[in-house]
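Have a look below at one chain only, the form predicted on its own, in structure tokens format.
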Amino acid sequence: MAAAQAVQEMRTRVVLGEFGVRNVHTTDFPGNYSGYDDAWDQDRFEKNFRVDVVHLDENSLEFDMVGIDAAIANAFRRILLAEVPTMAVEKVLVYNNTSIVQDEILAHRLGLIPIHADPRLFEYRNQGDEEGTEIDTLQFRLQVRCTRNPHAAKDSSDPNELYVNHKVYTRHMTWVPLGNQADLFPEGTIRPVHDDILIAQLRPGQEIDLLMHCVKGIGKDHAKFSPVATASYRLLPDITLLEPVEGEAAEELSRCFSPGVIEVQEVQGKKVARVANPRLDTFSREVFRNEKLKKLVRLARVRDHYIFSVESTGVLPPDVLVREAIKVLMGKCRRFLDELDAVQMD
């Protein structure tokens, strides 16, 4: 029975150790295991997968998705962050630039502020292409010059009251429509995502007029395309209590885990802990650290239950760039059978 146990939980279970961490390869495959059936069976998987939403705002998405490998796991986390394509500054056209920002770097803060455009309903420019066309470019006009407060009180120190446009923000930027885009795009749907990010600083006289041009693009290119602020996933967290934690130990237990984590009951006139959520673990193994209890507690992460975290930079909602991430996997699926096909037929 020990054995078996011992079996199962070398399969299903990672066990942080105090010194090192144990079962982190997966070793469920055909034949590596005597009296398991660990070939592939859709129904099987069918049965035991499943996706659920935690939480979903505008920005962020907190989803867990059970039954996968952590291959298929790292393709989607990879996939949001380099092969879902967004619309971002790729040209810089300066007319004027007085500011002490030079060109490059200019250009380079405007290539990295997120554009509010869905860029499903766009086309990837064709190499080469020195003019973008409706169905392949925005563009987007920044002119902005400092001037003088007159009606500035005379003993005035402060910038803001002093000065006239001494901050170039993204509200100073303006969509100029190409071809029929002004049809297409109801006014206010093409923008930067943010209106109160800071380009640079000017002072009296100083001016900056410059003409942007947005491409299609992904983060395997350039990092300005990639849809996502963050995207990561981390294993289920299991802790189980050995033996039982009672009186102070289990005031200090609840200590060496983060916020809600243990919970300390009163049972019978006795503080008892319990795990109550250990999801909202971080697994800082600071229980490690107690002779005393280092031996009453388990930690262990659940090998295919993954908890992953998308924050979305604005550009799409982070529940569609999941699902545009899932499409760009399948066609690469698509891709490789198609590849096999062709290599038999040959």
The other form holds:
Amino acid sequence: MAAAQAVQEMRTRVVLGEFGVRNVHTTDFPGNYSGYDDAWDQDRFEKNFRVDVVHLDENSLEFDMVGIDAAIANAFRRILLAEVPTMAVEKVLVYNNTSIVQDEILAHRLGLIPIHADPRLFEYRNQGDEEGTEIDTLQFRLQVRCTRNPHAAKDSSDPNELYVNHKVYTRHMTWVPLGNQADLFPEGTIRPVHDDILIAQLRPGQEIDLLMHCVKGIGKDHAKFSPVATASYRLLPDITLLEPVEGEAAEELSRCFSPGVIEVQEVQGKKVARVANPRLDTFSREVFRNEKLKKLVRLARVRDHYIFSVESTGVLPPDVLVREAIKVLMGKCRRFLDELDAVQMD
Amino acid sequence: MAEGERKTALEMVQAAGTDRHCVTFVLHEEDHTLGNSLRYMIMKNPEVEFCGYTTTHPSESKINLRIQTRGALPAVEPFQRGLNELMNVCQHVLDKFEASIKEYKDQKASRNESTF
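Right, and the form predicted together with the partner chain of this protein, after the form predicted on its own?
Everything in the complex follows now, all chains and molecules, and the chain you saw is the first one.
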């Protein structure tokens, strides 16, 4: 009986001990456990698998994926970070830059600005193509000149009063439509995501006049193409009390975990601790610093329950990003299946 | 950029003297993203005796994926099956995810309506 329970624990939980983590790797491959049929079964997978969306707004998404393995969940995370394409500034043609910010620094900053353009409507630029066509390039113009404000007070020292256009923001970037882009994209849809990003600061007499080309790219090439502020996942915590914890110890226990995880209830005059909501815990392992309590608790994580958190930079809504990431993985598989078919043909 | 200039994305290397049941596949322009998930799907096949992958060098963007089958099954077969199964998994995840998003949005819409 105990052996069966231990095997179940090894298969389904990652246990956080005081000095290390146990049962980290996936072991449920066919032949490892006698009495278990671990061969891949699509129907069994479909029955066990579920997705629950916890929170969704225009920039962030939190959802649970239950019943999948770490290898595939991690593949989705890696694709979200590095292989979902976006549009970003790649080439900057500087006509005039008399500001104090060097050309290359300015170009680097412009590249990092998120551009609100659906990358699925564009194609990758061909290798060696310098000019760029309307199907793979977006053009923006940035032209700002700083002048002295003639109406400022004599003794003012506030730059906002003294100078006109001394701060260059993304709202000064204007879109220059190429070819038929003006018909395809209505006015105002192609723009930087935020219009209050400070690009550079100027003083009277300084001017920035440049033309930017945006192309489609992926995060693997340069991090400016990454569509997520970040995408991460954590496993669902699983806290079990090995013995009932009562009285003062119950209060101490509730302080060892994040608020809301352990609830202390009054049962027949005694205070009893109960695990209320383990999902909220951040696993600071404070309980292992308490000699009495560390023997009464088992900290573990559920191996196949992933709590994903995706935060978008604003280019695409986060649920669209996850959808695109899954399609990228399917595209990779399809590419190798086609290669195999081509090889087997000869 | 995303696509490599090489024409071959996939090579198969076999040691001399062995038959087709142990093969090393070289996948170009790939890394742990596909490597680890494909390795998991292939290991779930009871006919596979050994499956592992390595990134040859961090400067080179390719992986070596080795498959050894028990018996006389050609190694290409679990490779193809693993790719197909991974695609089916992705398709199912996509369907469930879209359904869940739609349900969440419908719930939010009905909650907004009921407050007015």
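These figures come from a predicted structure and were not determined experimentally. Think of the rigid core as the biggest set of C-alphas that the two forms share within 1.5 Å after superposition. Positions refer to the first chain, counted from 1.
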query	finding
Rigid core superposed: I326 CA moves 2 Å or more between the two forms	no
